[in-house]
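Quick heads-up: it's one chain on its own, the form predicted alone, in structure tokens.
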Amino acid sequence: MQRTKLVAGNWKMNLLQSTGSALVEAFLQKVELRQDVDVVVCPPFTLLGRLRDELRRSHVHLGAQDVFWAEDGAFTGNISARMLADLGVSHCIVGHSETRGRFGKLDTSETTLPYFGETNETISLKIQALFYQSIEPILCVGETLAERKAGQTESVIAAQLEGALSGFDAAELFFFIVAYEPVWAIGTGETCPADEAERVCSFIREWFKNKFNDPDLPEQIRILYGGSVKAANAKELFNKPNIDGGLVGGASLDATEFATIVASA
């Protein structure tokens, strides 16, 4: 079947009100409306309200970078799915390697790594909370360089999928989104070769086929590639049959580059 491509920009911890607004304005002038590509912008929490108003009349969706699983309560510094829904958020990244404390390029002291305490259990709780608010999760999975060299790519990803999606049924996951992000390619400038990215994304689709007793589910799920996606490599990646778009980091902070990546889909 023909799945609609999806390209999501993860701005991470970058940009302020003025610069974020300017980037969106420039991007909207460059990106074309296409029925075969969904586009999502995931800014920091501080920009969600501002960008909601700017994207409201466009075809670009508003996404968030993370969420907390409780609806409300004494959880200082956290943002609930209900709060995101109130802001008009339609998609949300969960389980990114950086929230798991798994960095391709570590820009903080190793002694701070315990701060990044994401687990498969917390990711599963977040997915459940997002579903309750009709927000589409974008679940990130991927292996470190050491795990890849040890031949553990498939076992690591299978464990991440199993841990995050245990307890869900096929009906809940019919329009689910998974992003394969090899940790060693995030923020490093290294990109997984397109053929290898396709092989791993095919493995992910096969995992859904084997896990859930629904032959249609694997064909509905969109699997993205993330990890140093650029205009120069996007077309080759997106042309692979099991890669349904990309989760774009640094390149999404450049309006021309991001628009070119979307066009490549």
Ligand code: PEP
Second form
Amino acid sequence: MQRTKLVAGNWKMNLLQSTGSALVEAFLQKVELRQDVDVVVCPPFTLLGRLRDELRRSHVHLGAQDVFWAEDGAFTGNISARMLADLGVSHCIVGHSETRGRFGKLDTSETTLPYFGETNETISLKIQALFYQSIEPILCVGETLAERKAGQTESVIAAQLEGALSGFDAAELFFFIVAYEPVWAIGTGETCPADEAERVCSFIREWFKNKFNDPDLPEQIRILYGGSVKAANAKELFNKPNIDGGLVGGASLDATEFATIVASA
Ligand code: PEP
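Now show the form predicted in complex with the ligand, given that the preceding structure was the form predicted alone.
Every component of the complex follows; first up is the chain already shown.
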């Protein structure tokens, strides 16, 4: 089955109104948008409203970087899926290694960690909330360097998938994206070799085959690679049969780089 490639840019906590708009404008001038490649831009929450207006006439989708699972209420500082839908958001990252507390990437004390640390349970609640608003989740999974060295790559990823998705039926997951993001490759400049990224993405597809009794689901689900994707390595990665595109951090902040990555898909 031919899956539509997808390239998503994760701006993380970068850019202001003026610089965000300038980046989008430069990107739209450089990129050649095609029907066979979906493009998603995930700015910080503060820029969603402005970018919605700027992207309206393009085919670029608007994505968010995180969500809170409750619909509304006393959850100071949080943003619900309903609020994202109200802003025209169509995709949302969940379980990024920078929000999963278990990786200890955040320099916070034990007492504050639970407020930042995403768990498989909260990820599952977020996915449910996104589905309810017809927002397509981009679930990040991936191992740390220590886990890779210990030969635990597959078991870590299987546990992340199981923890986030065990409550769902196959029918609910047809509009769902997984991003394989080895933690050691994120923001480090050290890309996972394309053959190894393909091997792990194929393992993820196989996981869906074994878990859900629906032969169409694993063929339909899009699996992205993320971790120091750049113009120079995107083509090799995206040419692999089980890699359906990329989740791009740093390189999505450069209009020329990101446009070239999109063209590689
Ligand atoms: C990311 O933040 O999801 C990411 C992959 O970052 P980078 O491309 O900078 O490694």
